[in-house]
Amino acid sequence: MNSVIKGAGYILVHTPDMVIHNGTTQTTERVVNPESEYLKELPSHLRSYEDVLAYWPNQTYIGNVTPAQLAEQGSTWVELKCPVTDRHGKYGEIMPQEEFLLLMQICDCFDVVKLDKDFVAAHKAAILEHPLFDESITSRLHDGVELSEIEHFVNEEGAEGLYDHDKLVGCVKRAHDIDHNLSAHVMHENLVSKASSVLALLHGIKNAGIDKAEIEYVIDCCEEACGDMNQRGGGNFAKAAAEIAGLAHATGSDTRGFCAGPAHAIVEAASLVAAGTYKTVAVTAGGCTAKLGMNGKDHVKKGLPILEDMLGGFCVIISQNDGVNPVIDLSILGRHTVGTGSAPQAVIGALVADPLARVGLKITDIDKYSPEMQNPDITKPAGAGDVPLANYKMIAALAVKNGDLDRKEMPNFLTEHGLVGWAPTQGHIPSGVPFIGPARDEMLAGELNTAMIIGKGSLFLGRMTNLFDGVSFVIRKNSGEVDEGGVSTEKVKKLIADSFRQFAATLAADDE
């Protein structure tokens, strides 16, 4: 039995004071080199909500336009205006940082989010209208409190603060006096990951036209960890998150991978309802504070905008197979396994060839392959290439040595197999996920029949292991067969009867 893609929400929050405040290469440049010439010109590079609304790749997550549109236009779009500028989008939305704001502190459940009162009153009726936000959300919305008392936490106790336009509207307390783990900075980026984590769950659901109560379980792959001194990573983001989205019935857990994350939690989600433990599972994810302008000073230098300004966050919704949605194919899986090695040959072999030889099928018998789908407008700059490319062309060239592709055929496959990077820089958000959405479209469409999603991560970032990381796996057009998920009283007597028969038989037979 497989399970099926039932729906997928994609959710973009425009945060530019979050960039200057929170983001790890402008929190480190501050304690480093306080007076360099990055800090003072960063302001005048980020970009306005109307900005990052008219930019082709963000309009390209949320569903206005689709991967085939923006590779369209080339593979940079720095410089153009994209003629959709809508907020909301076929899966979610860019979000203000006004109302993110409010966000965190309806999602805080200890009391550690302060809003000033004046800016609460200013940007309160756009979460009351919110149109995916019902009174059980609104209602944990608090008036806010007198700036003084914001700007005592802030100088006097440590507060992380909050800002916008460059002006202290809020901050983040800590949570402990001396646990580093909830400290103001810890509190402020896991609120950050939840707020986010709970709009792209409110939109998963909302496009996949299911009742909330059928969510049994909530699985949530981001980069963060929440717990205490005592168990720092102990989490429950998913569980956190599913009280705020009003997920009665569901519980659930994180899964950690880096950037592999993602695709761990989908296979994952995707066998639990197919062993039939759970009929319904979403998996989501919330952004990340650390990544905001992490190229930000090649972006600077080359006289480019912060386009590292976004937090992501997805959610996709996995349920029974019902005979129409894209079918997640649990008999192709790729896996790095402890063995294979970091060699990018090795990595595409175990995570590609591998999986697809053990069925008989060719690199070319998959129609889309989607790997890091970074944009490649943020990681040029910054020295990095073009990591969907270089991803294709390793496929292309690992065809070519099976036998499966022609070498002359490499930049047909680089097209015709492959798609431009659309997602913002946040580890988890653009490994693989970014194409579930339109690749569901395509497919319910009868323009597309098979995708590859394909995580990879970096172990060695936590100082645990070397090994590096990878899973992969296949959604199929649905060939419109149900599985079978039970049997028929009428069909469990006829069992019956039939084993008593034969049963009969065999003694008659033992007689004569």
The other form holds:
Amino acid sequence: MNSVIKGAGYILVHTPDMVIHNGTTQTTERVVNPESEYLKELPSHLRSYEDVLAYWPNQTYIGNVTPAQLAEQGSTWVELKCPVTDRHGKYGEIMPQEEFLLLMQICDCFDVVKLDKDFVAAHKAAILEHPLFDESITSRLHDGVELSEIEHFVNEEGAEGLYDHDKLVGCVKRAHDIDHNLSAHVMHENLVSKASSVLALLHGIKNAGIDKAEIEYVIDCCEEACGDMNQRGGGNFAKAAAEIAGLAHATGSDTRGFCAGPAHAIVEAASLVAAGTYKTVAVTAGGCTAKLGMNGKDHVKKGLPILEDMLGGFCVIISQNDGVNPVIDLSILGRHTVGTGSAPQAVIGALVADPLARVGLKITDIDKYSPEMQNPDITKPAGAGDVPLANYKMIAALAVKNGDLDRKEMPNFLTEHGLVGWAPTQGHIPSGVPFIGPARDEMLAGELNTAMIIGKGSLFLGRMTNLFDGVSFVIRKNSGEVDEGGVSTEKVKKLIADSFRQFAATLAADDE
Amino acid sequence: MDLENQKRVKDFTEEFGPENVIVILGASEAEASGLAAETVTNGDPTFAGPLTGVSLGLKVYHVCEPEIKDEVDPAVYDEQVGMMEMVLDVDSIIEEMKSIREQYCKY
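Condition change, the form predicted on its own to the form predicted together with its partner chain:
Every component of the complex follows; first up is the chain already shown.
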């Protein structure tokens, strides 16, 4: 039984105050250079909520604009205003900071999130009116506490402040007095990831058009770790988010692999469904506070707004083949193995050329590739170039080396088989998966046949190995054939027809 | 340049002596190559890492520069770097690296 992409959810959260207080570029700068010009200039470069709604890549991420429409605008969008400024899109939403802080409180099971009661009162209505928050979710919201209590926790007890428009409106308390893994900083980071994952899950389930009870397993593939001092990465973000999202019939686990985590998780989910272990699996990930404003110094230096002010989240629902939705083809799997090596050539070979060659396909046989889909508006001013374009150039160059493509066809390959990047630089979020939603739509509309999703991960950042990592898989338009116990509908029809023919032949022979 | 890498370059320089260290870069852009080269010669231009204000003046090359390419077995070079050579803007990387070496390299 093949598995299919039943639906996908993509969410963004605008968190300008977390850029200042929680992004590691800024927290590091406050330690090494507290009086720096950058820290002084930073606040004037933050975007308003209206600005982030009118940003083309954000509207692409939530599905109000297609990747093709984004590409028609060129490859620099920071100066443009998207005519679509809706908060809600086909795949998800762009949540404002105020509501997200309340959602963090909803997701807190250990009374570590404290919000100012006036702040809660001012924004509670928005939570109650949210189309995806049912009573089981909204009833978790508390009324809040006096601001003096929050000030005490921040000033005296090491709590992490929660700010809105530069004003203290709440805090995340430490969950243990001396355990670093339960410090206020870690609790804040993990609750942000959990809350944004819950939002992504809710959108993913809605978009898949299924009942929450159908989800049997959840795989979280963010890049955070939760646990105490005795098990730093014990987990389980997946089950924690599933609880708040109301997935009473699900259990789950966490899969990690740096930026390659989502691709690993989807291969695992597709395999679990293909094996019949679970009928429906959700792959989900929330956003990362540490990466907010990561390239802020370059953006400020070049007079640009801080473009890394969005938390990203996504959810992909994978279910049994329904004969309609795009299929995850597990016969074409790319993997960067321990022996592959780290040269870009070896990496692209292992992830793209080799898996295709194993089934007799060429690089040019895949319609679209979705590698690292970072938004170039963010990376180019920081000297990191256009990341998706660099990937397409590498894939094209390997196709030339392998004799699949004429060298002068390289520029055409980039546009025909490539995409522009629209995802925020949130590590795991841009890694191949942003295209799954649009690819599903294009395949359902008959506009696309095959797409390869490529996840890559920089394992060396954890200082456990110098190795790189990556996995890839192919999504195909559904042929309409549904496997039933290993025999397809078409095959059953043929067997019955053959039987009738044989029977008719026997009757004819008897007549003679 | 990554803060930990800056620390490792600094430690190696202290251990082996600056005249005995060559840094080879593999960055994909001229600007990123220049920033890394500047870090190990003039000091960290972002003022964030251990090489802030530390002018090591090390010899530094990009792997696509002829000085390095000519030292490598052509078959190995083609297998490891050939594809990237097709992709990268090698000329602008060379220009940027030369400029940094001329300004800050001491060896």
